[in-house]
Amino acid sequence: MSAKGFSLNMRTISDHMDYILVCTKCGRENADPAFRCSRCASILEVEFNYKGKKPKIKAGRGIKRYSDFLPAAPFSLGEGNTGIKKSTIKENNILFKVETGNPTGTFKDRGSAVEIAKAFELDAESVVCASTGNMGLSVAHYARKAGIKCTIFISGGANKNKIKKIMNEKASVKKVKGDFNTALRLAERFAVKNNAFVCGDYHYRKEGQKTVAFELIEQLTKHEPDRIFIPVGNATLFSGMYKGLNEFKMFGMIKRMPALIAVQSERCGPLVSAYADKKHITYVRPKTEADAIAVGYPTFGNEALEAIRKTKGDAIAVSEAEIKDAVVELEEQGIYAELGGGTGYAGFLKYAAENGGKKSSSVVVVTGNNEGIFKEKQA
């Protein structure tokens, strides 16, 4: 039992897979908490060190099962061991991947099990975070759990109904005159000068969120898809499924690596433009409806199009109708999604009708359901 109050029933720091956080950039190695490199303010990387030794998938439910491939045990509150789902259209050779069923409806519960679970070890009493909203929701339930305390900076056109549940779960809201970049500006300024625990689009976030990978072979009975399509707002889940799909290659878990589709609305799409024009990622003013993926320019930006490359995958650019009408054939197959949710299954829909439906294994990541407006029929 810890001073807080609760039991977070973790393995000692000696106990976790050895790790250095290495910058993507420059390759300085940092040291916790460092939430940017300290020489080149670069975005970092968990690097482990297996040692020789294979990690082992535990027994039971949830993400504490891959302890083993984590840099800290989870705190969890049940995320994870969420459902696959066959398409009910006879021409779709796809499954979804279905992330609602996390405790706040969507994936973002992975990381934020993680990044709870680490602020605790480093003692931490409070926590920050930047957010469009889902991931803002995700951060501070869990730190109320945790009985941390939590401030959150959420973009301008936020959803009213997510702010009002993160109110809810009695964080500091801080309403941002700007999109979700600047939101991020203004919370990692808050950590240096509250020495606040940076909770967000980072490294630990980044691990917590590989696990919807690992999850989805396991699902498949070890075999992998042809492609897996991906929303992608700052592109965490996106470059944290290709580390975990990296991972679990180098094991032996699978044989080969899925081509990795990532798929942005036209309104704001700086990964799918950058990939087209074979350029560096540069900002653009988010004006997409959907605003879980509503992010100018993704963090983990440079990792994904690495990822796309790598994987001979590709990133698709889809309209906002596009992505309505796809969340309303997705009801229609019993899965309740929100409009960034569902912005992957747009992706599918169109590269299959510009590909005339070739017969192959694809997986759709329907990343979660927050406006409120189906989590009645969901629950």
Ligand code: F0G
The other form holds:
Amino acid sequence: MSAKGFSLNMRTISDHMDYILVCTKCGRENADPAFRCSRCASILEVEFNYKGKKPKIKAGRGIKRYSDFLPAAPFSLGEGNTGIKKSTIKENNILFKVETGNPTGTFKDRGSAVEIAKAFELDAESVVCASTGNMGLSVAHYARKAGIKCTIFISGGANKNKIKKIMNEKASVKKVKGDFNTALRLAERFAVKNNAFVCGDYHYRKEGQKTVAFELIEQLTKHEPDRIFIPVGNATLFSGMYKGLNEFKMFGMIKRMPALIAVQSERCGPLVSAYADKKHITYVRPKTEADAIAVGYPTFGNEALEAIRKTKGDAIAVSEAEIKDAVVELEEQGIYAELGGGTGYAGFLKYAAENGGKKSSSVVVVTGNNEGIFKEKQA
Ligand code: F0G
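Okay, that was the form predicted on its own. Show me the form predicted together with this ligand next.
The next block holds the full complex; its first chain is the one shown before.
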């Protein structure tokens, strides 16, 4: 499936590794600007042809350093290079990877830098994206800076402050009566009809998100952590980090794989249920207050299940109260997060309480903060 028609004459051919776009289900090779497989409509994957060459990490700052591992030289606005912070709670042997330091306050900027670079290369006049809020804001920001028109389909129940910020980025906002998956269907339909490049939780974004794992490994002074706790919506970050770690392993940059632990709300946990029941992912109606991760059918769910199995990881559900407590505890440690952004920490606390895991080394990815919303609500 693709939004056919816009010029494939590349404005700039970026200096990147050769790759192909392969369907994750039927294996068919697809061509840009495909966003799903033209045969079976499944999600695609970027498969690199390294031709026996080892990609190099470049000097400098931010995700441009990883251009050799990416399908496009990122359209960089200062994303990446986010901080690593030690927990101030002594008995917690954990580090936080604090993604709130990105330009729009979430890890999403890493994916947007790759997607918008690709849209620019392909001469796209406009982009479209479905989102619960953060990704829409990030895409709108990067599109505006690149001079590309942008339309965001935003799910019902999205945080009002996020919608306001997206409008400030001059994007056209379509508020959807329905959840993320309804917004996704509408955005894909809009793309085909209007010849727009599709941004969002697809293959190119996943490439950008994997740089969280690259950076994390580079920042660690000791060995790889035993576990990494990651909040899950569409599982693009989760499966992207798995892809990144695999690539580092392939090139001898890490020795062993950390166990990847997916964390969702009990009120929106399709991945957790599928993992527990050893079944395929089935849609659930999102009922969580953690609006960022209110995704009833994760796009990269199957890839996430594989990542959990291969890394001997886990998928755990946390209650709304546990998420709120975790966000408060993060704030006490000087880390500010929105509910979805602090869900990984809620997962760590639950896991540690049940498994005595505080002694083993863990990393928690803090994904977003929505600039003060939680504080306002609390006041
Ligand atoms: N944390 C935050 C703050 C998010 O905004 C999201 C996803 C996630 C975690 C989960 O990441 O989808 O890659 O598993 N937000 C999307 C959005 C759905 O539209 O902003 P994921």
